[in-house]
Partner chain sequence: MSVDQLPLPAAALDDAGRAAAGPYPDWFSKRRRGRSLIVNPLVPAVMVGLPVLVIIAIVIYPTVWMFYHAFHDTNMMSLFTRNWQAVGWDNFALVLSSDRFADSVLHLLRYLLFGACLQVLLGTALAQILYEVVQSNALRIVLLIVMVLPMMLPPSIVGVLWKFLLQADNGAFNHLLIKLGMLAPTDRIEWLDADLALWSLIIADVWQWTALPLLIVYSGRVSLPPAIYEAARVDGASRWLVLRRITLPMLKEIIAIAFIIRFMDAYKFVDKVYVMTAGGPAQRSELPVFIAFQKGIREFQVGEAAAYAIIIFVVAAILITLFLQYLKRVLKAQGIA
Amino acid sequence: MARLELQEICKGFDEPVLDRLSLTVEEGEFFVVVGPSGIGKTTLLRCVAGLEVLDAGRVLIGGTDVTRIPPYRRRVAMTFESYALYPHLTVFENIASPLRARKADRAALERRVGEVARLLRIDQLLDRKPHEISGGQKQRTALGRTLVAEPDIFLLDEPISHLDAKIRHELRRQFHTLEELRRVATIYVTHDYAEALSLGDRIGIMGRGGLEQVGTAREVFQRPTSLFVARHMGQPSINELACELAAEGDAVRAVAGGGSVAFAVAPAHRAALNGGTGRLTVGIRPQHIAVLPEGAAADGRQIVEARVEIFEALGATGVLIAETGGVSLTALTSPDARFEPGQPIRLGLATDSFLYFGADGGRNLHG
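This sequence as a structure, only the one chain, the form predicted alone:
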């Protein structure tokens, strides 16, 4: 087994996609890359697999430079989002194809394919061909072909994105303990932030040209280095308020739609804002805004009067959009709560959890 090292790799098409990207994934580490569609996540995997020729930089597996080595000699197994199954072979033969390429004996091949098929709940489909199974079953077949390969590196490109919610949850649970994945370096690509937070030993948020931030789930969610990262880690998305910092440095004022509202700056954040003035963006996660009953104590929160715009009960939680001073805020509530459009409410804002981003570049001002 081996660690994966990417040293300042570059890859472009009409414009740069990967620009001097460097990354090390340790043996046994499950590294998740998350980001919007079209940002270069799949290109990154294809460069590691050798399916794309680098413009510059090096790929090392187990300390060996494989940059110019063809894909079939890299001992890398990749699951494609588009399945890439052999249409003339059965599900069994598709899963078994890496083992046949290594000339595994029949008994070992059948045992291994059976184990993986049962894990993915497709053991009843082994005699069928790809055109006879659903899209989700095709994706599980493609994932099974990767799992049987026993490579040095696993590359998984959104391997469960087309599955129904119940099976996605089951497979996420399996990914935590699956020995095959936990023995080798694995890069797992997804656009689902919850999947990334659940699975990643570390997470890399992909931006234009490379990784905006790399860290643990707690680090990238609670301490995003930029507004770009904050936007892509959380659902509902973080509230973004364009603000002016008051001269005294203990308040910011958001202006929108002809109205404005002032938000207090927690004492712990004032030093980072340098006590100056200027434009910035305040980020408030919906879970840091609470709907308070009439007469409830502030408990250190800033209280603002608001009116309900939209309320959605989403099973496990409720999502409330409210307006205060011409500014819209999204908050999480109990799913059992009931709100009507126009209803007056009191919001409690946890100002010590606010995030502050520079107007230029959106870097986190609090570190």
The other form holds:
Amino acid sequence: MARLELQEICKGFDEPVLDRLSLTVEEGEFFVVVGPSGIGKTTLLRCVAGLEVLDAGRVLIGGTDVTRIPPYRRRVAMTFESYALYPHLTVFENIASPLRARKADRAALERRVGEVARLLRIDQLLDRKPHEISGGQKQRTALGRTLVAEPDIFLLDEPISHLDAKIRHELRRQFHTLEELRRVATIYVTHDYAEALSLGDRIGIMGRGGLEQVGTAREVFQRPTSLFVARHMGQPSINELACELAAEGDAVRAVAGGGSVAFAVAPAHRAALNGGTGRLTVGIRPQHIAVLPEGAAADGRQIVEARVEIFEALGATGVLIAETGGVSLTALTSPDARFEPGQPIRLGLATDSFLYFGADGGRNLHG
Amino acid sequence: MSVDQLPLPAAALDDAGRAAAGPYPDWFSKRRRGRSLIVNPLVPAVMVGLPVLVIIAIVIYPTVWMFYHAFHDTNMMSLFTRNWQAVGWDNFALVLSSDRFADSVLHLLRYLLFGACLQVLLGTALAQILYEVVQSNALRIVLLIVMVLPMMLPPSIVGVLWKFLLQADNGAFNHLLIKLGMLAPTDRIEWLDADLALWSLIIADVWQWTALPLLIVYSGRVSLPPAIYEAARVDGASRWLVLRRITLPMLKEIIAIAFIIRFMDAYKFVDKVYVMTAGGPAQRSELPVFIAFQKGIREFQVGEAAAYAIIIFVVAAILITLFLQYLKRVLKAQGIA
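Which structure goes with the form predicted together with the partner chain, now that we have seen the form predicted alone?
The complete assembly is shown below, putting the previous chain first.
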């Protein structure tokens, strides 16, 4: 049982991957790292595990500096994206391997492996070889191998990314409920934002060189510190409008698409934008754009006339892509709605919920 | 006829939930099978026929010829006069009851045990050292090339080379031992003498062929997934445990293949014997194949030589079949085949 501290860790290969990254994961915390592929999420885990030698910085586990200590003395356990099961050993032997490495006695080993296998519901598979079980069962075996080790830190690398949707949901539930995982510090890496929002006590969004933002699910989703973060949270992804601000009396208007789309900046946001003119990017989540029926009240929304481009009914929701003044907007609708391409519609924009990002670097202007 | 009008199976599913056979659409029963794209039927006949003729000429005819003469008292004279008598199993009885053959089998066993096995063991150990201990990639390549060099020499040349090295009076090997103080300056080790001749052959062969199992096992080791070894590092497995529990079991089949290759080569181990000792002195380093060669090509005892060849062939075929079955079983257990 211990907390994990990363102090300004640096690691580069052909180019810097982790640039002075600092992070503390408390004991019992489930920390999810999310980000696009190739950004260095796995490298981060490998640095914590000790499979990579740091270029600079320190790794502390339970207050002890383990930067120069080999993996097996760090009391960490890691699952690999490829599962890394031993193909010639049975499920039982795969799960038992950390205990074998520690020369645990036979009885304790069998008891512990049995416990873990029952917990993960793979106890009927213990005699099988990895090639005889399904992807979800392989994943559970890999997880079992980390659980028997009873480590201080769990490192899970894309544990359920390569499974089909149904099993992914089932295993996601398992990560919610597994006491063993919830007791200690866990870093969970994924590229799926929904997994991150669902599982993470805190979430770190990884960008080039390090974590762009660290916060709870609510924080990173509702108050992203940068356009990068906003872009990677939410599906369909956020609408980005390159705008220019224009003062107009006591109101400020943002003008996009060469002046063809214009809307008033909500009063609450005006202060943050310095009231002045300038270029910026407006982020509009698809759920903040509503399709208004004929004659419906604006209800505080900004009305925009648009034309339907594509409509996808996805069962639980509908995704509408509409065009207005040379700008494409994605909106979430009810799946029962019917839209024909080219059909004129009225969109209501909830300007209160807009996000404003600086044109250079994409910092959130609300801070 | 549109898709909707295609006759659909009446009872679509049987008890097991599979689609039942028939009735099928018209085109299915009327389609012509085995239509070839080649216009002239002579083309495939010639393309297959020529190689078949060649194989008949150089493999099948001599083999049949050999089996025929194994049961006749054919020798040089009778070959010229075309006058040979059927003798039944006499040739085989002659071979199997001769001390010379029994000795040569013992020699072969010794050669297999200390030659082929040693090569595979050494090759495996060297491959492991090369992969795990040598860190620099450049050094690894240089070492690999150096170790593979002997394999590129013709075996007869290697035989000549080692015959020189092992000369009792002015051979480099004895000279080295004297320099190292392991041998008194006046002493000589008669490497090619009766007691040591077979061992000298084995040394020369190990020197030349250890690189083959080395290459095979090394390439097998390189192809093992690195993630597994990282998992083992996180688990805290010691080097010895990783070797015993992961590397060797996963390389088991590869090592078996290396052994089978060396094993099969052992049966045709004639060249070095011929060059270095000619089976001597006093037939103390003879192997069965060498006797067959002596009998057939030197003494023209064609019948007896054919019996030798058939005995060797049968034993080798049995052993190799057993090996292949072992291999098949292991590969099946791993889900590869």
